[in-house]
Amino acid sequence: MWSFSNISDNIHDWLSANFNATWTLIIEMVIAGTLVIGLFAMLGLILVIMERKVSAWMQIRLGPNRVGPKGMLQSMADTIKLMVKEGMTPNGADKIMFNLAPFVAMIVAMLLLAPIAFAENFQLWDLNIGVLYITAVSSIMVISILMAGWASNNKYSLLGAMRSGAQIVSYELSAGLSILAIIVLTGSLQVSEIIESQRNGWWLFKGHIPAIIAFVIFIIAVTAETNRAPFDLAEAESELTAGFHTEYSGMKFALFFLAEYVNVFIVCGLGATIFLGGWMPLHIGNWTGFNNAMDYIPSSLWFFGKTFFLIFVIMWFRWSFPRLRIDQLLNLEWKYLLPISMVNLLLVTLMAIMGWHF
């Protein structure tokens, strides 16, 4: 079957035949970086129009319908508008930190893409601590938000940044424990090995009820970590104007906006990889005929299909639930999600030791 790995192998073979090892590596890294930037741009365009169409569908209205066929080019028009807008810097702002914060957000998002397996044998960096790498690097995202809020010299921005810091640090615990529950079952932090362990079934089904509990907690926690409604206290329009990016405009605002959607894609890609097998087709035990039929679907379609399904679920949250208060948000984490996650991790550990999973 056609796959991305065939293209990458052909490019590598051609470069190796025409350049030495050093230049081959440099050119491949440049190509990879260019593709990542292109992926970011495409994700921004696709996810913004998807958000608007999903919200319109749930609210029984048309949504964007002017620019392009059925409004599908509305994101392109918004991008052009942001590119030509003037970027303003407040007089009392710390200009270096203020201008650096959006780029830190984008750099962190780019780093997070490295271990994600987009298809079979198509991965930027299959390091042996891939999941730990993602959870560690994602923690840096809060620094860009704190930088933006503090450097803006705006009380609303500072309050939004402090809320975001408390929120992200809190919900990282539950998200990490949910991931750790599946790591206990797989016995590895390497993304390729986690996917391979699901060849005879995805962990969401093989792990019984504890895996389902971990999955539900993971989805709730990453929704809060990415500052998505109903957990968008960091940019609550009704009370904080726009939160930590109140003072941002033009391309600096666009970078924060894009980083949010890319982060949603990354956490959903991670969830699809850990709980739903990533690029692995749906295999059921020894059902050879069914499994062979599933293998005809390209691995990249499996990964992107699962990822966009989880993105749809997170968008569904936004247009279904009202925004929480900050005390409700922290109570949900510390009084409910964290204790449940800890007990669930003990159950998964017992299940792994006793071999009770499929």
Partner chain sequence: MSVGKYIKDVWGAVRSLGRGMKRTLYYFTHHKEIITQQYPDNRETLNLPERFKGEVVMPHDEKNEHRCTGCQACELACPNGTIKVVTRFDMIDGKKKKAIDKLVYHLELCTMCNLCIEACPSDAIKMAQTFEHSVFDRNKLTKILNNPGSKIMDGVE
The other form holds:
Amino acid sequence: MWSFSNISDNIHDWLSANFNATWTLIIEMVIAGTLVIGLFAMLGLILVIMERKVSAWMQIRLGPNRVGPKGMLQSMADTIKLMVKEGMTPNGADKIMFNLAPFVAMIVAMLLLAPIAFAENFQLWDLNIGVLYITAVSSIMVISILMAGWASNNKYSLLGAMRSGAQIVSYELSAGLSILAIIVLTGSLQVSEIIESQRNGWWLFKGHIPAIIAFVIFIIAVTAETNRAPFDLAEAESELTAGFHTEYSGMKFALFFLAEYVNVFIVCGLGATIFLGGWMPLHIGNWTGFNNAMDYIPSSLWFFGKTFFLIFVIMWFRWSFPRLRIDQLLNLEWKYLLPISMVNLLLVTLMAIMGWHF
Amino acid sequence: MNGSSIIFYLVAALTLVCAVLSVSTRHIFRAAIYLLFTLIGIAGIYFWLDYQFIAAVQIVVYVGGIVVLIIFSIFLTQQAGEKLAKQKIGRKIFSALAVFCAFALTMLQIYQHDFVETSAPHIGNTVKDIGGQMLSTGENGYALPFEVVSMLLLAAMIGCIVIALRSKPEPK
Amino acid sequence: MSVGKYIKDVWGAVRSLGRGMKRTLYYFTHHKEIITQQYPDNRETLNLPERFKGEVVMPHDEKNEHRCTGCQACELACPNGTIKVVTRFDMIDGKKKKAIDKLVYHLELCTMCNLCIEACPSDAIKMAQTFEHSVFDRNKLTKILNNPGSKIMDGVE
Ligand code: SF4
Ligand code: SF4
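The structure above corresponds to the form predicted alone; please give the structure of the form predicted in complex with the partner chain next.
Complete assembly follows, chain above in first position.
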């Protein structure tokens, strides 16, 4: 997992030298697709075992400890179990929609990976509106949940889907506003430029208190957007059995499960990119010596380190707090997070105009 | 035919097929989902044209906003798994005719219009350019329409707040 | 809602959430707090917490004597009829004296609520920590707590 810098350029040069444009495009697509699917599989395996271990330790338990050394292969066993299980479609379900929904969830998660910069010069698509792209495409996510909830033809599923619809639509606002606070400072939506603007320090530190407030609101809002506890009303086990995926089993359930984890990874990657400098090592102003020392740690490690730290924080939320009620959830968003982030955005704008940040 | 045009035809075919399905299916929820795919396909074409901002806005507004709204109203009013009633044949023929006429009209317009390249300076499609243009008061600036639209939205928002604030009648 | 109260609300929420997170982080980093017993593996060295309750027993001393007077307080205290006290009358010094014949205890009905132990005026019964109760025949779960031929301890009224 060292720096991927320039590997992608080399591959592209080699392909363009040996094939015509169409074949280059196709081969590159295949490579990117394989990498993405590989990353998904790895993420699924790692995040599931991580979640189980973190939850166990936070609840003074041991967690999985039988399969493999210290239980580290447990998620492998889970995967095999899910793959050999029968994927049933209930009789009264809308068959097309029911079977399409998990794939929509998965495809959306894949699309979201495109603008994430995993390391220096290692990004699938550095498009001009990178951050807006992520917020836009992630709003398709809610459709897959609504599809699953409706097509299952089950009242628990429908209730779960409606709850998660209301939840995602409202929390998108404050997530967007808190991202916007940093965008005001960077003056660009492009991921590479956002990262470049943090060469002399991460925005979390450069942006004074408003940046910290924005960061906290961002973390809360994305926890809600990914439907994780304490905002997991969509699947609230004790009330709705499993919410929108009550009727799913086998691999179709696994796809939803995986999409949830990949979404967590993506929003944490986004948070790491915007607030913690993405792959940018910890730089402080112009302490050249310190900055150079930090540069020795490869950029991919920085990115994955920050992302996994944020994932840990989200898991930490999940295993510390009880679930909110639906009215508390909406109160939190509309009466607290949204006004605070609006005022915060004004503060940041003022700061950006006066040039008070570093 | 190069790779780029293959992608265009794939996306266009997806859009068209979903559009046809969305009006021909008898499950109302499926119609909404096919409409969603149509809109995503159009966003895909914007991406293909490299107009990324418009594509993203298309997704935010139509997919994240309007289709979710449609689906919610279906949830609240319809029964899952029920089909809509079959339409009379006369109606079908009439609507097919109407669609065909509109299609013919559009195609006619496109073929008769000779697209001349403008001599105006090219404006980039980055967010910076779009934002600058939106708020510029100079030639070809959009400051006035932008402000008018924002006034409209403000009025709508205040209206919503007024409706939501209406206090409950005092319990006797 | 005044602005001051609003800010105080937010601050209070952040503080209390922070306290909760500090606790979980403490558990996350202090693995010796883990209370899981890997049961079949450590059957020999099992370390049960002192308030763990497994079944009701009646201790007897070496002279096969118990402290039960047959007052039936436990039978009355039990919420689900687990205990049945069968009494008899012994003739001691020409006087009739109440004593237990059998104290029948249905383990399969017991919820380990501890009420009988608290009700007993003479501390005749207590909770044991045994828990491997599985048997093939349900009748084996109906136990008679006093040993055969046992009698009441001297001095216990
Ligand atoms: S522990 Fe509770 S349930 Fe069991 S015998 Fe005593 S009173 Fe009854
Ligand atoms: S066990 Fe205690 S409460 Fe029950 S009959 Fe005996 S003395 Fe009375």
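Only the largest set of C-alpha atoms that superpose within 1.5 Å between the two forms is called the rigid core. Here the structure is a predicted model, which means the values were calculated and not measured. Numbering follows the first chain given and starts at 1.
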{"query": "Flag for residue 14, CA shift 2 Å or larger between the two forms after aligning core", "finding": "yes"}
